[in-house]
Each structure stands twice: as C-alpha cells, then as structure tokens.
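The data below hold one chain only, encoded as structure tokens and taken in the form predicted on its own.
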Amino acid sequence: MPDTRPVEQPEDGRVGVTVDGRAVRVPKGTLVLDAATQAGVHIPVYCAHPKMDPVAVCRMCLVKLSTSPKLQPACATVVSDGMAVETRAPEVVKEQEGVLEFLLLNHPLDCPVCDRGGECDLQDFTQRYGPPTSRFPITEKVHFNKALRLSDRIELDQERCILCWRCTRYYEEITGEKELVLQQRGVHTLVATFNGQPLTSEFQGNLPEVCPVGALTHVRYRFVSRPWDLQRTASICPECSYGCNLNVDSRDFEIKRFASRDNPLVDDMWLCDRGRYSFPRWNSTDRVRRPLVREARGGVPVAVTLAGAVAAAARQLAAVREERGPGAIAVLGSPESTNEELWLLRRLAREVLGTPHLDHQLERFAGLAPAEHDLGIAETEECRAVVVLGEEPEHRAPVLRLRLFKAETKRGVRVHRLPAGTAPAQAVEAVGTGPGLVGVIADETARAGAAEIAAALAAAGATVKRLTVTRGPNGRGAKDLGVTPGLDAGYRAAAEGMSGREILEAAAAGRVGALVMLNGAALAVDGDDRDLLERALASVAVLVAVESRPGPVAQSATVLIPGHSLMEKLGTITSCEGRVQRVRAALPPATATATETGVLSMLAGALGSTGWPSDPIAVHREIVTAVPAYAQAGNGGRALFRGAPA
C-alpha cells in the first residue's frame, strides 16, 4: 500500500502555502500576494507598491483564504503554513469586477488621448478583470480638474485619480516631504498640493511612475510618444556617480524621456529630477561630424578622412615628443568617459607617449586609496549610525538622500548631518563610543576631514567605513584604471606627474607643448578655470583632440576627431562605491567616426604600439586580466580592491 502519512517539511524558516492549486514554499512574514508572485500567479494591485508599507485601501487584490471565512487583501495578508489560496473563485472575480466598476464610475473616457495609454494598470485591469459592460450611464459623471499643473514638471488630472493613496505614501515613506494631500470625503476626495502651493521636491518626477493610472504625468512627455512606439535601452543615469540604473526611452533618434529600472542596491527605483530631466542634452544636434587637422596653430582647418587625421595627430605628438621628450606631452580625460576609453587613454599616456601628466579633472587629490569606498551604498541600511560631512554629498547624488531616508526612518539608522570642517572628537561625541557599524560620507573636497573622523571613530570601538561622492558618472573609474597622476591602474603607485589645473597652467605657460584630450568640453570648468582653459588651449602647440561637442576645445584644436555621446557608446562606468555597470548605445553615433576605442588603437598604432583591441568588449576583456577587482565585480558587482597599496 502507499505510505500516506504526511511529509514532514524541514525547520528551515518558512511555510508551505498553495496558490490557485500552486505549491510554494516562502519565508514566514511573506505577504499572500508576494507568495503569489513567487508561485507564478498574477494578482492584480492598485495601492500596494514594494517600496511602500501596505495599506490596503485599493481592495482589488482581495482573495479566498482557507484560513478565514471572508476575502482578506493579499498585500496586507501574512501566509501561514499550510494556506490554501484561491484568486479566481467565482466570489473574488465577482469583487474585482465591483471594484473595477465602481472606479469607472467617474472616470473619463481618456484613453486615446491619455500619457499612460498601453501602460496604465486601470486599463489592463479592466480588460483582465473587469465587468463586460456597466450598470451606471456615463453621462453622469463626477467632474474634477484636468490638467492641473502641480509644478514646471508634473501635471495631475484630478478626474483619472482612483485614489489609491500612492503618491501621497511616496511623500511621506519616501522622501519624508509630504507635499501632497487628500482633501474633501467621499466621493468628492481628490488629490492636490498642500494650500495649492507648487511642488518644489528635487524627487516629484517619480510621482508618475507611483501612479498607477494616468492622473499624475509629466509635463515634458505630455502627447510626445505612445510606449509601443518607444525603444527602450537599459543604461546608466549619465548625471551624477551614484550610479542610478535607468531605461533610455527613444523615438525617431531622440529620447524621450528617462525612466526608472529598480536596482535595489543602487536607487531603490527612484531617480532624482536633475537627472531624470536631464535628457534633452543628449539630443542636440550640435555636434562635431567630420575630422579636421590644422598643419600649424591658427592655420586653416582642412576635412581629412579618419585615417588622415590620426597619422596628423601621430605625426604632430612624435614631433614634439622628439623635440622637448615626453614630458612636453600631457593627456586630459574626462568623467564622462567609458572605463574602456579611459583604460586605453592611461595605455597611450603612460606607454606609448612616456608621459606621467595624466588626469581626467582639475583638481589634485593627495592620498587617493580604495579604502574611502568601502562602504556600499545599501550597507548605510546595516549601519548604526552614519555621517555625512556637509551638503555636498546629498547635493552631488541626491538620491543618497532617500537611501539615508530610508535608513533612518525604516531601519533605526541614526544619520549625522555635520559641517565639512568638523572635529573628529566632536564627531565621536555626536555618534558615540563602542561597537558597531559606522558609515562616513564625504565628497572629494572633505576626503582629508572624513578620514581624520574615520580613524577617531574607529580608535573609539566602531567598525569604519567610508564612501566618497566622487565627481561625473565616471569619476571613480578614471581613479581605478589610473588616469590620474601618480597612481596606475589599480592604485599602484606610478611615476608623480601634474595634476590637470597643473596641465593647464603649464599648456597656457608653454611647458607644455601638445596637449591630447578626450571628451575635454565634460571637464567641469567655469569662471577662472575657464579662463585658464581658454589660455591654455591658444597657447598649445599641438591639440589632438577627440570631441563630440563644438565648443572652444573643438575650435583650438590643430588634430579634431569626432567622438560620441555617452548615450552612443557600449561599455561600463563605474559609480562612486565602486559598481561596474554597463552602459549602451540608445541613439546611433551622430558621426561615422570609429567608436573612441577604436580611435585611440589607431593612434597606437600610428605612434608604433600595434595589436590594441578596439571593440569596447576586447578592452574590457583586457580590464579584467589587468585589475582583478574589476573581474570579481563582472556585470554589475563592486570593485573592491582589498589588500590594495594604501
């Protein structure tokens, strides 16, 4: 005979639940609808949202429970062992359809002209779930605004609201400002602004993305594409070194728009208004299209084929390389630039010209070390306590401002908000003495102060870990593959050159007589240093530059070779904690140009290094046989040079 006696299940921390006839084991505390998720069934949901607390106020998702005798919401249901869950019995779909029914009551007849038309949850819904037809006539409808600007950025229509409650809870789970608010009862509730005042949060833009209809949009992508006709490219926000992972929404060789893609250890799905309004920069068309070589400064510039330009700029550097050596020739990077671009740009400096004075910014930071980015950004969530030091690490990644949020508020992280010049012993007073982890956060600036407080801390009892805000989405990468003066790839030490306002000022003196820049219009200049720049660019003998912006690097330049934009380009950058993520090509190259990898291999070749790959993928290869950080940390993962020379 069978043996029926039941099967014991093994103590290892979670329950056995059955899902519309779908056995699933999950974690104890696991919400019927996440256990839902997990078995492969569909529930659908207007107010729960993962990042925010359940509520439950929505009602769509109610389901039959074999553990009670009514529906029971399944975001706010905790499973038990043994569970048995139905989300078609005939009771549940005669609720949905209720509840779909009820919602379309007031609802307008938007669709065709909506933003959320073919992405809107209210739509899907009401063709899955809802009623075949309705038993209220649409003539009597319950009006409300349409179009209301709630700033330069949002729009919300009143009448699409199905109050679900999210964008209110995003103020106040997620950013803490709460400047949205339920007025009036009952079927007069709607949505609106505290006192009618404007938004001003540097975070409204995900407001639509909360939404999960079409009552709140964005003013910019107001009637601009339908998401059908849209192509999406994964990428990286190009804005800031936090890092944000991001869709790249394109039409007709322009994007559209940005929009969030969830990297719970990055940005948690949320962007920040300055970079997910940042795009209409990548569509100019004001760019540089064809090579140009000038055979002497202030000489007319001459249209050359890609090939003509490179054997100009090899002719030009091995002219002054052999009049004044090598180290009359400095090379500038740039932020902006790709780890493999700049891994090849470190090559030709430092192995082919012979060249020490290297660097992709202007300032010189004395002490540079792997060990100031320890600290992961999700790890400020385990921490104790955290510091930040002054408004410059917010105000550089703002979205670190939510993860500090988020920590404080939802982990009991207590956050320290002190001035940059802050006394390690008053900074040990404010956090306390003993065990446990501490965070300290500083941008490059306060790298002096932040470790000063770093050893205090620590001399105190605490675990230490440091995060610096680094400068452009590539910041922290110039700084691993070496393109800075003094440290090589990997934070190995190298020969001491100048750092790049040290570069410019000996250009703009005459010390330095060819000068090669790639991307150098991303160099953060203004003021002063732009004069410097200026100065320096009309005193220069030889300019090669790679350029995709016209500007006054493009127009001093004796060798001009097209580049691209980071939204043309293949490769990785990596972000301030050191995460090595993978940028694409959302536009095709606004030139016919090689990609910059493969121009500077020619310049290579042309200057008597041959056998350098060009393809972004072969220079990465040779990236991570090089840096083995970098091959530890793969497709997404964290460079952590441990054991690196300090």
Given for the second form:
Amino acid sequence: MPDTRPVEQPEDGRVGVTVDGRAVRVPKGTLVLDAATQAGVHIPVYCAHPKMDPVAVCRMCLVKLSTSPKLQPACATVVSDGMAVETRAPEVVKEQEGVLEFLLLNHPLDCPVCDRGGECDLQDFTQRYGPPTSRFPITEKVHFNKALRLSDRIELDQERCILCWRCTRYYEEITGEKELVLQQRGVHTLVATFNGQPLTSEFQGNLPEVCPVGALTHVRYRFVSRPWDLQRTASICPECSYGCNLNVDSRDFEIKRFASRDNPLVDDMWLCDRGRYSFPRWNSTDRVRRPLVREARGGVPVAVTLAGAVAAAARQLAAVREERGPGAIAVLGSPESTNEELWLLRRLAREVLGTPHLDHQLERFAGLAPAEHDLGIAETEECRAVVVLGEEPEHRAPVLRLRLFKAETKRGVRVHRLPAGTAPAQAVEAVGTGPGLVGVIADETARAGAAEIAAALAAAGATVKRLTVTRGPNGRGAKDLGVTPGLDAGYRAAAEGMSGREILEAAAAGRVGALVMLNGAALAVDGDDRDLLERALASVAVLVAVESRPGPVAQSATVLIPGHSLMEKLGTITSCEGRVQRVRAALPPATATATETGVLSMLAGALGSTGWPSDPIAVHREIVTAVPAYAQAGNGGRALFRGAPA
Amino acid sequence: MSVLSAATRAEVERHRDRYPQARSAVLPSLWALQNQIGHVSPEGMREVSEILGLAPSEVEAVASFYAMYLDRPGGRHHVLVCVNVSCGLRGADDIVAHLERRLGCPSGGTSADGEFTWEHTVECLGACGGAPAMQVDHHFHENLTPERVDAVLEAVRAPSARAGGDRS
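Based on the form predicted on its own presented above, generate the structure block for the form predicted together with the partner chain.
What follows is the entire complex, opening with the chain shown before.
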C-alpha cells in the first residue's frame, strides 16, 4: 500500500485535503475514502468494509491523487496535507467503467430473481458508474454452482460472487473461524469451505449483509421479499441481554427478517444467528386475544370487556387483601417486560397492594449491587486483561465473543477464559499483578465467584470492573427499577420479600392468596421450574395475569388480560451493561385491548390510586424523574449507579 | 487412522520449524503429502493443517491454487509434458499425441492399468535446452522422440526400476 504520509505534520494532528474541490480537514492517517465521505463525495467500493482492514482488491475505488502519477485505491491510501483528490476525472471514470465491465463479465443477468435486487451494490454502481453496454457476449459466461447450500442457514450462488474477499476476511478478522476461503485461481476462483463441509459458525447470518452482491443469501429469506416492500422498524434484539441493535423488516404484518443496525458501542454491526433467526416466533398467531374472567377457580371463563376484567381483578385482589392482608399477595414480572411496564408493576406492588413480595426472576441474588454491571461492552477493548468465567457468558450473549476477539486481535487485550469455579488466587496468577483496567465477565450463576475474583484482582493492584450477563432481554432493567425482593428502584433497600422461586413455592403450599403475573409464562423455561409453576398456579385462589401467550398461566388465570409482544409496543429495555434502548412496535397488536402500561394504570385506578400515566412515554418520564441514572442514560446511553448504596 | 506416515509427519514438522510463520511451510508440506500418497487428499490436508497450526481451509486454498497438486488419486506414476514455446517448436505436439495413443486416455486421465496419470496442462518445465521434455515422477527426460518416450515409460513401469522406492 502506498504510504503518502507527509514529512511535516500540522500541529493539530490534522491535514487539509480537497476532494473534487471540496476542502476538508481530517486527522492524519485518515484514508482517502473516509476523507471523501466527510467531504460528502461518494466513492464506490466493494472490498472496503468499515469493520475490516483494507485489501484494495476490487479496484472500484481508484481515484486520481495530486501526489501520485497513477490512480490509487481510495480505500487503502492515507491522505497527506495539501492532497487534491479527484473522483470524477476522465481517467477515473474510464477505469470505473472498465472495472464494472469486468465484474459483470461472468455475472449472471438474474437480478429479477435475485434476493439482493434493490439493495445490491453491483446493481446500484452499474446504474451510477457503469458502462451502458458490455463488449463481452452473454453466451460466453463461465458458469458455476448457482445454489450451493453452505449450511441450513446460508446459500451461495457462486456465479454472482465478485470476489471482493469480504466474507473470507469476515471469517479471518471478525470471527477468526476461517470457514470460507478462496479456492482455485483466475477465472475459476470461487468461495468455498474446506472439503465442501457445511458452515458451523454461530455468526453465519452476518455473511449476506457483508456480501455486497447477491452471492451469499439467507436460506430463510430466499425469494421472500423485495426491500422496497419491507417496512423497517429500528428496535433491539429480544433474544438476550446484550442489547444488539437491529432493524425489524416486516411485510404484510409478518416479520421477514432481522437485519443488523450498527451500534459501535454494542454489537459493532454483528448479530448472532440465535438472535437473527429468532424472528419467526414473533409471527406466531397462537395468542391470547380477549379478556376473560373466572369468578372462582375452575369456573367457566366468561369473555368480558377490558374494563370488566380490570374491575374483576381489582375486586378479587381487594378481597384477598381484606381477608388475609397485603402480605398474602405476590407480584411477578419477567425479564421480557419493558422498563415502563416493570415500573408500573413495581408501583402497583409496593404503593397500591402494599406487598414486599415482588420479583422478576426465580433465583434470589444475594447482595445484588450495581457494581456487578459496571464494565461497558466497548470498554473491554480498553482493558489490560479480561477474565471470562465459564462458558456461560459467551453462550448466553454470543456477540460478546466477537467483541472479545476484536479486543484480543486488534487491541492486544489479554482474554483469560477460566472455569466458573476458579479460585481468586489462580485468577490473579493468570492475569498478573499490577495496575491497569481489568474486566471480569460472568453470568448470573457465577456472581459470587466473580465478586471474589474481582476483589483479589483489585487487591493485586488492578482497577477492576465487572459485567454480569443478565437473563432475558430486560433482566437488568428489572433490577435497576426495583422489581426484586428487598431492593427498590436505584438499588435502595426495601422491605424484605420473597424471591420468584419462594413465591411459587409458597403459592404451591397454599400460602399465597393472590398472584399478579406480567408475562409470567416467560419465567419458567425448563422442566423442573415449569412443574413448580404449574403447581403454584393450581393452588393459588386468585391469579391476575397479563399474558400474551396461551399456556399454563393463561389457562389458570381468574382474570386474564391479553398482553402485547415485544414486537408490538413502544418502550425501553436495559441491556446487561445498563444501556437503555428503545423497542418499537414493528407489528400491529394481536389484541384490541390497551398495552400493558395502560392496563396497569387502569388496575391502579380501580384499586383507588388514580392519576397514573398510561402511555409508555409518560411512564418513562416518571422513571427518569425518580431514577437519576436513567435520566443520565437518556436514549441509548448507559444507566450507571456509581455511588449508589451497595 | 493417520494418513501421514511417520516420515512424512517428521518432514512436515521440519518444514514448519524452518520458517518464522507456519504458513510459509504449506507448499513443501503439500509436496510431502503428495509424494507419500500420490495426491493431496482432504484428510491429508487436514493432518497437515493440524501440524502447521492452520485452518484446514487455508491449506486447501493453497493446494487448489496450484495446478501441480493433484486433488484426486492418480496412477502410480505422474507424467507432465511440456508444450510451451521451445518444446512446441521441437515437436511436443507429437509427444502429446503419442502419449494419448500409448496410454489410451486424454490429458488429465489415468491409464487403464493404473500405472500412469499424465497431463500437458503445465507451463514451461524449464528444460528448454533439451526440448521437447517431460517430467516423470519429478525426474526430467529430454530430447524426446516417441521411441524414447516408450523406453522411459517401460523403464519406470519395470519392477526393477521401482525397487529403489524413492520417487521424490
């Protein structure tokens, strides 16, 4: 790569260049391509990718530089002071036409049936920069396999490939798995796997987005839609607590795909396959649609209006409170609810019903403190070393693995993957003593061990920050906002109450008079816990449930109010690092009733506490007033509770 | 069951240790593999990649780039005929036609008795001074005539010629 750095550097570390006559000042070391973008000039690229190192193989970005007698690749040339860049000089135009004519030499003319049609760089640049015709006869194209199934997720059309190397570099630089390589040579070169074996990466779904043309395609999106027929909604991946930003692309009220939406602080534009391909479950039509009331357990369910259901719920809850006291009522939220819903649920439990028995998960986390969520995801790149306890963190939040790989390979961070039960002394031995920022990452089952290791590392001189990978998309928000026993919003101490598991066990033993559940079916996922849930549901006299999915909770409820899925409503959720991000309605709701915040507001009113906000925006305003960390986080920032009571 | 013999394995390890980067040892290691089993098989490439500490895909990418690594089993002997300028001017076409007749298969094929795989798709063998030339199991044979080709093939085919065992 030509090094055109000037000998003398201006004092501010910036250099002045002109691009097509437009002057800009950019930091020294900036690539011509990025300087042009800053000047508002478009340079077409295929091989260049914002997250990968330059290779300059596609030759599409060649530009005329005042510093060089020959055209140079904008993607791999560094600017120098006083450089004049020309992107529309006659020789550049001629070269661009030539490159496109060659790229189209063996490219099939199947845009009308190609998944990428309408969002394809080869289509777009041919329109904008290409020659009007080709000198190569269509009958002499070299043919390859048009439908090579690389795995159950990815299909490769080898004829459409323009050999930009992005997918092979993705596997080398981003995941390190090296599954795809270029084989053969010259006109026969193709992208392939070793010995034709299937791809096994858990990050394959990024390949069709990395590919600038329609060569790598999603099996689950083949022949599904044109991009202009999709409705795009910016939201957050609902699959885990990592908080990857994504676009929900829907058509005819069905989600057709999840697409990445670059947030350099979180996902760095990569999604894991578990999250990306989880979209079909949100299209399920198996839903709770109408409010139902049973006047007694085992009674006949009667369809009622929402107002009727809310009145019945208030009546049943008030009766239990009258008869057995507020401590006989327990309230369960879930990590699949938004902050706004959890906030109103917390107010309902603590202010209206007056019960301390409030939780969003089964396990009790002793000594829960904000310090265990202090390390930011992007901050791992600034660490001297990072300790990952066990396989769970990267299993639960797979995109974390890509961030750690980047920290390791591009930032020189030492990543120590230690077994969950590692003794603190061993961790110190692995990391070494001395100052510097050291991250400790664990999942919720390894909280205690992580705390000990963090203390030992701090004693050995390091500045230690911890990140705990929470469960569910909003387990962190539930903890921040006090939907947890013994801790109120902002981690302030509150009256001690039962944990989720204790609530279910007490209910199964007949010691709970009434149970209020918000998205309760999300709580118990595996066999033993499901069993406990069903025993609790069978024993409790009053069960008020806001639930979106049919199942044991919906079947047992004495008052059932239809819920909205995370794809059907507005709100915020908080990722494991405390980032407060917006989810938005990508689908119309499956029920005509109010959303959860509206229902909770009505229920509070029916129980005598009026004037509650009912729409998520108003509820969020209430949260930021009451919880300063959420005011500081704003939209997309991190809620930090430094200095808050431990 | 390992594809690589102990000797081949030792040779690959020797190549690996000779270079600062293990990638540099891919080409000689692939030769070691091909010299042992006659071609570069997927299993063999996987074992080479394990010794070199590379992904198997990287080794296959290199192997597929070069025409002289065979990707499938061939005959016991490997014959390469040069058809480049010097050899072409000195009658390489006749040698190619003769081999095709004599071995009963086109370039790239293997004779029915499994003795010879031959091809003329290689570029200049660098033996212009003795054109026309061919390479049989890495040994050069120059100033060829159809009769001399027959003699070379017979000598290679004869068990006494194979007794030496070293084909590299």
